[in-house]
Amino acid sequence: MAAPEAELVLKWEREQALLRESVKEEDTEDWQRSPDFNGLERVGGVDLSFIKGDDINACAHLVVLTYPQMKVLYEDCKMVTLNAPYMAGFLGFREAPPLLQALENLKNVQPHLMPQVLFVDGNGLFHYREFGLACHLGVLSDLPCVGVAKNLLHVEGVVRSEEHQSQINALKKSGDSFPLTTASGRVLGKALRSSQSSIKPVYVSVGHRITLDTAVRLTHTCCLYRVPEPIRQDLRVFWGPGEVLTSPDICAFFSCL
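Form predicted together with the DNA: structure of the chain on its own:
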């Protein structure tokens, strides 16, 4: 028998190729066509947080914010145990199941708060096989999804080169972006300067049911700081200062149930 891990990788690659066929790269919602996103009222964000030294237990976050005010409508935080290890290119198999669970839970308890679009911490089509976590979640939930990565994944010739760095240096103001073009000439994402105060871009790509240009425009409007507010709220809930009851407490509470 071949190495179990190699078998698993092959199986995962086949599954990604199959699910890739279901990704919709078009704007399927009316609000996506509107210059000011008229009709968009709820934006969501999902993320997993880890504690130092433990990479199998995590806190799965889902927040829903009002648009365009970015006020919290809903937040959920639950301790989960992950089954798959982290492997670049296969994030979906590790993180999608608990995040889908959180969406399922929202549908059961507060269906009217279901977000109209979901920001995902990681890439969408900007991926080795054009099927990153944001596509994975998009296809399996059928929600419009936007992938926002905070670091560059090296995809088909797109690397942290001097050329890439000079393109970053050319992003002068918030909203400026440049395409991430593959060796084969396909634009799989865009590097976006999302705030005036940070020169480091975020890497935006299509997850599902949205075009790249709409995804970039929407991401820009959801950024008060470098990271889009729905994702930043996820991170803040866990690590941020200020609350009387911190999120680790909340997670500890839930894990005892």
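Now that the form predicted together with the DNA has been shown, please provide the structure of the form predicted on its own.
The following holds one chain only.
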């Protein structure tokens, strides 16, 4: 690793460690303690999608849905230029700024639509240093955050092994889950069968101001399909009858205007 990169890694590691101290792994809101999430009315989702072959320009997307109806209240998609380099394990330093800006824009123009909880397409505590993108966004926005990843990150002995696959096979119905337990014995997340129609789980972890059990339960209630609606709505829009565009397609379209 070149000297400037090594220095940047050390700097980011120190900053992550400091921010990690602010993560709250507890339910801080009354609605989180309710069996039916009474009082929860708005759920948000954020995502950053890239144009194929371009790792600098991206589309920052924020959506806010009603709960439990999952109807779109607010949507914002803007092209952004990322200044920080990509380094594995430090996604927050690269992707958090434009997503935080999207939240700030919403707060300025329609504060009554601010989400009460934010779903992040990525990991929270289930991370090499227990501080993934969902934690980064949660601490800096001070919003309850849930990390939901579509693919398994290999963390401290949690790997895609035969044992892991057998645990997935044991998820027989929607809502079934199993803990992601590291070699040290710490549970950093859960694999959740979020939909009866999908045998592939999603990987849920705490971002900020929510417990893991509440995060898993909330994620399940927000899933009409495999991916929770606040994230799924970030990843796709309908362009004409029966035609679907994904976020990278949207970005490519906007970049040509």
